[in-house]
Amino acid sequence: MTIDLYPSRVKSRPEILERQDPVVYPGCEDKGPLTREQLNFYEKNGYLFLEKFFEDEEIRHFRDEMKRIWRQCRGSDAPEVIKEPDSDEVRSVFAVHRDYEAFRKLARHDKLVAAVRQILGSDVYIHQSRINFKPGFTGKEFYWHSDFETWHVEDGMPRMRALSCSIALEPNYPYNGPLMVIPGSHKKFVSCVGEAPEDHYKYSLRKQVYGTPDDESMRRLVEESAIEMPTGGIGSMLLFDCNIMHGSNSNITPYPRSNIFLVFNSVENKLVEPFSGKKPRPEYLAHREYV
C-alpha cells in the first residue's frame, strides 16, 4: 500500500504542508540544454521561462494544427473536448499527443524531452496533454490551483516528480489572460477541504470547485512571495513544477491566447490507485500506459 504523503480533501480545515520531494532530481543535470543557472532558478522558483525555444517553422506547423483542431472540435461532443462553463465555446482539448500526429512528435521532441529529463532525473512519459484556448473577449479564467493536488487525489500520482510545459501558440501578453504563478509555492502543499463527488472531472474541467485553495492559504502564499506572469511571444515555453500554485484571468481583450500543455511524469512515479478512494479518471486525462 502506498503511503499518502500529501493528504487532501479529507479534513475539515485546510493545511499547508511542507514538500517532501526534491524539485530538481539528481541523475541527469548535465545531460541536456538547461544550464546550471537555469536549473537553480527552477529549483528556487518552481518555473523557468524560455523565449523562442522552438524554431519558427516548427511553431508554424503547431499553430496550423491548433487552428484545425479548434475548427474540428467546435461542434464536437467527444469527452476530450471541454466547453466553457456558460457556453459551447471550446475551452480545452485533451489527449492531443495521442490523437494528432503533430503533437505526438512534439511530445518526443529531443531538445524538449532532454530539458525535462534534466529536471526530473529519469526517463519520462506523457501524463496528460491538452490545448487550452482563450479566444478574445470570451476566454474564461482558470482559478488558482496546484495540478499535483488533483493528480494526486484523483489520479493517484504518488510523488511530486512531474512538470508541465506550456508552449505559446499565440502571443501571451500580460493583459490577455496569461498564466500567473506564485514563485516558491511549489515547496508548500495546500491540503484542501471538501470531498469531491464521483466523476468530479465532468464538472471540474469546466469550472473547478473542489481541490482549489482557500483564501487564507492563498493570501499567505502570496504574502510570502509574489505573483508573476511569465509572458512572451509565439514559440516561447514555460516549464513549471507540478505543485506550483498557478491560475489565469479571463481574456477580455481582442487578442486570443492559446497554449499547448504537455505534462511529463517520471517513469519512476507511475500512477497508483487514486488517493481519494474513487475510481481513476479516464485515460485521456491521466495516462496509465505510455502513449
Given for the second form:
Number of protein chains: 2
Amino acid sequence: MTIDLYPSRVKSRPEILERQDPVVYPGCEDKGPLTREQLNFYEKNGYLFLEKFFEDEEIRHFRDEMKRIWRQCRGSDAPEVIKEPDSDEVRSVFAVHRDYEAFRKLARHDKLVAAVRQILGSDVYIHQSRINFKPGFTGKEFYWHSDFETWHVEDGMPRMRALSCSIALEPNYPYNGPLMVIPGSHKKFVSCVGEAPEDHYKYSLRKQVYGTPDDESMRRLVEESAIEMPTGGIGSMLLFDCNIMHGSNSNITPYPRSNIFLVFNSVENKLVEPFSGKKPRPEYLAHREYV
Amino acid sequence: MTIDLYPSRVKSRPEILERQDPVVYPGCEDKGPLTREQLNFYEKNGYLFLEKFFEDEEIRHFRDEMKRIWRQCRGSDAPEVIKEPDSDEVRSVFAVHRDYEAFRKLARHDKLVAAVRQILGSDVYIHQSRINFKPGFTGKEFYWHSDFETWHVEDGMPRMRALSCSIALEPNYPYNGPLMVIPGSHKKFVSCVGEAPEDHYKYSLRKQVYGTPDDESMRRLVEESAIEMPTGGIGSMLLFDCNIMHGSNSNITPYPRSNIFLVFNSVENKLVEPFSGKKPRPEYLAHREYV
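Mind sharing the form predicted together with a further copy of the same chain? What's above is the form predicted alone.
Entire complex below, previous chain first.
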C-alpha cells in the first residue's frame, strides 16, 4: 500500500497542504529546447507559455485532424466523446493519441518530449490525451481544480511528477474562455471536502462537483498570488504542472477555443490503486498501459 | 397605434434590420462634460468608457450603499430581488433609484444627467435602474442581447433614444466576467425569432431564452467588427447605446463584479403599449411614471 501524501475528499473540512515533491526534477535540465530561465519560471509559477513551439505545417495538420475528428464525433456515443452539460455539442474527445495517427505522432514528438523530460527528469508516457473543443456560444466554464487532485484520488497517481501540455488550435482571446492559472498555486495542495460517488467521472467530465476547492481556499490562493490568462495565437503552447490551480470561464463569443491536450507522466510515477479505494477510471481517461 | 419600426419575435427567421434613429441626437451636444471626440466615438461605436467621472467620495458612498443593499436583500423574496440561475445568491436588485436615497440622488446627478442629455438631445428620465452583483465563483453569463430589443417588445419603448450607464463598484478585470460589446452593432437591429410566453420576465432575468440573437447573426456582427471588453477600476463608467449588442461570460474568480446600472430614456420617447401585444412588465422593470 502506497502512503497517501495528498489525502483529499476524506475530511469534512478543507485544508491546504504543502507540496512534498520537486517541481523541476533533476537529471535532464540541459538536454532540451527549454532555457534555464524558462525552467526557473516554470519552477516558480507552475506554468510556461510558449508563443511558438511547432512548425506552422505541423499546426496546420493538427487543425485539419481536429476538424475531422469534430465532424466524426458529433453523432458519436462512444465513451471517449464528452458532450457539453447543457447541449449536445462535443466538449472533449479523449484518448486521441491512441486513436488518431496525427496525435500518436505528437505524443512522441522529439522536441516536445525533450522539453517535458527537462521538467520531469525522466522518461515519460501519456497519462491522458484529449481535444477540448470549447465551442462558441455555448462553451461552459471549467471550475477551478488541480488536475493532480483528481488523478491522485481517482486514478492512483502517487506523486506530483506529471504535467499538461495544451496546444491552441484556435486563437485564445481574453474573452473566449481561456485558461486561467494561479501562479505558484502548484506548491500548495488543496485537500477537498466530500466523497465522490462511484463512477464519478461519468458526470464530472461534463461538470465537476466533487474534487473542487472550497471558496475560502480559493480566496487565499488568489490573494497570495494573482490570476493569469496566458493567451496567444494558433499553435501557442502552455505547459503546466499537474497541481496548478486552474479553470476557465464560459465562452459566449462565436470563437471556439479548441485545443489539444496531452498529459505526460514520469515513468517513475506509475499509477497505483486509486487513493479513493474505488475502482480505477477507464483506460481512455487514465492510461495504465503505455500506448 | 404606434408603427413598429423594429419588429422582433414575430417571424420564424431572424433578420438584420438597419437602425432608423440617430445615435447622438442634436440639441444639447455642447452643454455638458463630454467632448466632441467623445461624442463622435460614441456615435461610431455605440459606447463610451470613462475611467474617472465621479469624485472618489461619491463612489465610496455608492459602494457602502451597495454592500448594505446586498446584505439587506440576501434573504428577501421581493420581486425586485433576482437570484442567480443555479444558486440563491443575489444577481440583481431593481428600482434602486426609487427605493434608496443614494441612488435617487445619482439618477439626478448634475454632471451625469448633462452627459446623458448631450447624447439623447432632450430631457431624460430613468427607464430602469438596478445593481448587478455578479458574485464571485458562481456568477453566470449574460448571453448576448440588445437591451432595446426587450424594452421595445416587452415594454413598448418606441425608438432607439435611450442609453445605459454602468458604474463599476468593484474592479473589472478581463477574467471576472466583464461586459463585452460589439462596436458598431448599435446601428443594426437583430430581429429575433420566436414568441416569448406571458410573464417572460419572471424567467428571463435569471436566464434569457427569448429575445436572444441567433448564432448566424452574431457571427456576422462580430466578423464585421470585433469584441471589446472595456475594463477599469472602481468608479469607471461605461455609457452604451440601448441597441448595442453586449453580453458577458461567467465569473468563477473570487472577485465579484458588482456595478450600478441606470437606464436613461428621452422624455420624447415615452413608453407605449408593448409591441408584443402582451401586458406591460411591472414598474420596477420599466418605469412608466417618472420616479
